[in-house]
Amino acid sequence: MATLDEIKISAKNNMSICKMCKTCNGETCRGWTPGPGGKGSGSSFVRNVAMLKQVTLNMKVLREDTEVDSCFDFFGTELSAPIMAAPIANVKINYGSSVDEMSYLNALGYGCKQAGLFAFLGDGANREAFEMPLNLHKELSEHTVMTIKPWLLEQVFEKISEVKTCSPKAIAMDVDAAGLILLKQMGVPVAYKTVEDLKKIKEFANVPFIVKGVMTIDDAKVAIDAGAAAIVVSNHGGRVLDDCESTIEVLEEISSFVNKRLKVYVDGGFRSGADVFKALALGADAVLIGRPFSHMAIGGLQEGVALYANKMINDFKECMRMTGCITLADIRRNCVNIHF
């Protein structure tokens, strides 16, 4: 069995665009869009990673010697931890991957399933970019979530109709993708969504609807008013707006406003089990992780994804042990300090 270091070397060799930096923080790939970097100056991607380091953990070890429980309920399915793979598609354009898209998707989906986690699957401008993740979703609907781009409503309903044949646990929409440069360059009809639009989509989906791309209380309120089951606090990895706040900076305020009226997930620069712990302490229910899962799929296929997923789970559980948290409910605001 390969080690994580060996898989990382393989990933670097299998990518011609992404440089597989020792620290994946958006510095080297500033402005590489399309590609792996953040938009414009790349500051939003860089800020996502940097600000997570401004949150520190409080060690607390004088307690009963009880094993921790990291299990997380995702709309009726129990996961090993509140960790999920974020939707990243078109790895050839984004990373220069020599691993084809379907092999990548299979690695992501089956690797996450092997570790007891969920994978969010993406969507794309052409028919094939939707059909490939949909075909995987047909096999793994119990462990994957389709993420539909914010197309015009007629196209949204057409795609959701196909997803519904898989009896999905939930359906997501990355609403901030309306600002993606590549889609606009290709002339694809994406559009911003109103509360009325989201209500129609939620009612048509008739399963838990997840709105991904919320960065303000105002947008969180829209999602609540639309009847969404969850939001993902996300700035699309810093790829749609330059000079944007990081997700960890706005997470606590948004979570406090939501006040359990829907689930709050978050993504953007999360790289470790400690980062996941920080997010839960600031009000998130779960964390989506994108780039590291993609690298492991490109470098080690299913084995790489499962190996990385299990490392993340174990690292997260170690943070729970060392902060005196036995269950996820024990992870609270007083477990961390904010230095921004």
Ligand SMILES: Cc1cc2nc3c(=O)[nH]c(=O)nc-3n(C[C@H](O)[C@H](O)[C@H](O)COP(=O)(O)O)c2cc1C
Given for the second form:
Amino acid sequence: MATLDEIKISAKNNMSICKMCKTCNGETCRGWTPGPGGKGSGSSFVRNVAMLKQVTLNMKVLREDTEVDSCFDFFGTELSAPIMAAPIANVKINYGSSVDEMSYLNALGYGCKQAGLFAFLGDGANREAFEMPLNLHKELSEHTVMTIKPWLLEQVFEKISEVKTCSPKAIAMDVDAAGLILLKQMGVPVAYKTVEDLKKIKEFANVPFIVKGVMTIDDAKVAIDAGAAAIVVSNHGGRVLDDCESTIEVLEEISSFVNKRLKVYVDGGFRSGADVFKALALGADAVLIGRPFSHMAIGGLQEGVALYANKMINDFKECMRMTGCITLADIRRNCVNIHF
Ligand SMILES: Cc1cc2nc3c(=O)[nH]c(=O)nc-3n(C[C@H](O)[C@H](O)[C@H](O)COP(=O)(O)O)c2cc1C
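Switching forms now, from the form predicted alone to the form predicted in complex with this ligand, please provide the structure.
Following is the full complex, with the preceding chain placed first.
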């Protein structure tokens, strides 16, 4: 069985665009969109990773020797930890991947399932880019969520009708994709969404609706008013707006405002179990991880994804142990310090 380091080498060999840096922090790929990088100067991707390092953990070990429980409920499915794979589409265009899109998607979905985690699946400009994740979702609706782009409403309803035939646990929409360069270049119509639009989509979906791409209290309020079940605090990995705040900087005020009225997930630059722990301490219910999961799928297929997922789960549990947190509910604001 390959090691994580071997899988990383294989990922590097299997990608002609992404350089598979030691730490995936957006420095090398600044402005590479399409590509794996952040938009414009690339500062939003870089900031996502950098600001997470400005949050530190408080060690607390004088306690009873009880094993920790990291189990997390995702709309009725019990996961091993509050960690999920973020939707990443078009690995050929964005990474120059020699692994084809369907093999990549299968690796992500089945690898996450093997480790007891959930994977979000993306959507794209052409029929194939929607059909491939949908085919996987048909087989794995217990462990995947479809993330529909904010197309014009008629197209949104058409796609959601197809997703509904898979008995989905939830349906997501990356509302920030209106800023994506690739879609603009391809000339396909995506549109900003109002509270009324989101209400219609949520009602049509008739399952928990997740709004991905919330970076302000104002947008969180719109998601609440629309009846969403969850938001993902996300700037699309820095790919939709240059010089954007990092997600960890806005997380605490958004989760305080939300005050449990819906679930709060977050993504952008999370690279370790400690990073996941920081998000939970600042009010998130779970964390999505993007680029590292896709590297592991491209480098090691299902086995690579499962190996990486298990490493993240174990790292996260180790942080719980070392901070005296026995359950997820014990991970509170006083477990961390913010230095920004
Ligand atoms: C190459 C690439 C493709 C992406 N495709 C999608 C997509 O189809 N749908 C979506 O909601 N987000 C997409 N994202 C954004 C991710 O879901 C996620 O928000 C982001 O990558 C998280 O940051 P991280 O990669 O630093 O962990 C994409 C990101 C990258 C890098």
